[in-house]
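Just the one chain here, the form predicted alone, laid out as structure tokens.
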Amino acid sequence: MKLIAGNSNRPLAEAISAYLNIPLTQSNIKRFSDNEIFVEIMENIRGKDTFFIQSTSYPSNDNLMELLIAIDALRRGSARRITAVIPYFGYARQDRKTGGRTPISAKLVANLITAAGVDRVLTMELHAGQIQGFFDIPVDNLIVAPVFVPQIQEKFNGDKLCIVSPDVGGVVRARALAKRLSADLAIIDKRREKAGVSEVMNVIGEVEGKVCILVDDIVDSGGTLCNAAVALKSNGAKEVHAYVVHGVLSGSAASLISDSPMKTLVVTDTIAATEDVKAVTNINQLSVASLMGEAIRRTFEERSISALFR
């Protein structure tokens, strides 16, 4: 097995390397003066099972291009199998036509990754499960429950919990987590006027006197979560916390969350935290290195990955 890290999230790649006790393969990834990307693998990979670790987070276009070029370098280096390990799959929110003459960018990105020569994809909590069908190669979409559930059980032991989906689209995810925690379920009914702007309409479910935990796959501007937290508090929630897989946290999201009624926002390290995010005391980060590392090990050993989530 060979592990190669891109530049998007080096700390996570190093943590996966430590979990597997396998050193990262030496590589040279640099920019030319015109910002073209160059990738060179500095070790022999002929006949090896290779895993390239790269989130396509901000700057998403640069990181995506780096991933594609690295895959080409591995293919031309005669790797036996190439697995793209993409903790955060960018462009996933553009998974359908939302109007006339608009793209389905998630499908385009899937085509690009496949055309580059990858043999399989390992990712975490895709925005929409059907994105797996955009690929004509095997895709393992890991769920975050094995990371979130133990932490929630330890932190809120004895509290009456209510798992809350911030929108109708996230009900399946929230229901699955509520079932694991034997907790109640509530849903925020919202209306989105335009991208990045949302207005909470109603809270569906009983939240009064309960510790409410908002669950989502992506937090970007933070507006949806903050509006949901206000609505839950106004409906009598005892406390509001949020557990979100991918902390995009763009623009002024960090300061918005800092000033919100949420006591804590927990995100994973699928996206490297910026200095602004690190400075906010109520934003915490959980590592998915052990989960992704175990999935990589099982892929290499041709063992079941779904067994991790039973």
Contents of the next structure:
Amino acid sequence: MKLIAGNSNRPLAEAISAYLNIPLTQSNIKRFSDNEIFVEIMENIRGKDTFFIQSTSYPSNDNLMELLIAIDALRRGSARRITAVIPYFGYARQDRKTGGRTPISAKLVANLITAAGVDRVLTMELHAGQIQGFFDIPVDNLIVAPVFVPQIQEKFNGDKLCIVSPDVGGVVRARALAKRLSADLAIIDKRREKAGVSEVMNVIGEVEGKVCILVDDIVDSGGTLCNAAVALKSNGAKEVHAYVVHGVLSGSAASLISDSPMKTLVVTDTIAATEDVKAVTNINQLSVASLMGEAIRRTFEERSISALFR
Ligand code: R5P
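I've shown you the form predicted alone. Could you give me the structure of the form predicted in complex with ligand R5P?
Below is the entire complex, every chain and molecule, led by the chain shown above.
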């Protein structure tokens, strides 16, 4: 097995390498003066089972291009099998036409990755599970529950818990987590009654006096979570916390969150934290390295991955 890291999330790649006790393969990923990307794998990979680790997070286009070029280098280097390990799959939110003459960019990205020559994809908490169907090669879409559940159980032991989906699209994920935690479930229904009038946040479910945990796949601007936290507090929630898989945290998200009624936000390390994010004391990171590392090991050994989630 060979593990190769792209530049998007070196700390996670190193943690996966430590979990597997397999060093990262030496590679040289550099830019030419016109910013073109060049990849050279510095060790023999002929006949090897190769795993290239790269989140297509900010700067998404550069990181995606680096992934495609690395796959090409691995294929031309005669790797036996290439798995693209994409902890955060960028462009996933563009998974359907939102209007006339708009793209389905998630499908285009899937086509590009496939055309570059990967044999399989290993990713985590896709924005929509159906994105697996955009590929005609095997895709393992890991779920975050084994990372979030033990910490929530330990931290909120004895509290009356309510898992909350901040929008209707996230209900399946929130319900699955609520079931594992034997907690209540609530849903925020966002409505804009008229164009130009601010959103009304209807809380569906009983949250009064409960510790509410918002669960989502992505926190980007932070608007969804912060508005949901305000709605929960005004409906009588005792405390509001959030557990989100992918901390995109763009623009002024970090300061928005630190000023919100949300007590803590936990994100995973599928996206490397920026210095701004690290500076916010109520944003903490949980690592998915052992879960991803175990999934890589099982792929290599041709063992079940779904067994990890039973
Ligand atoms: C949307 O469907 C996603 O699940 C997230 O709720 C959304 O991307 C969060 O974005 P933001 O933090 O910008 O509100």
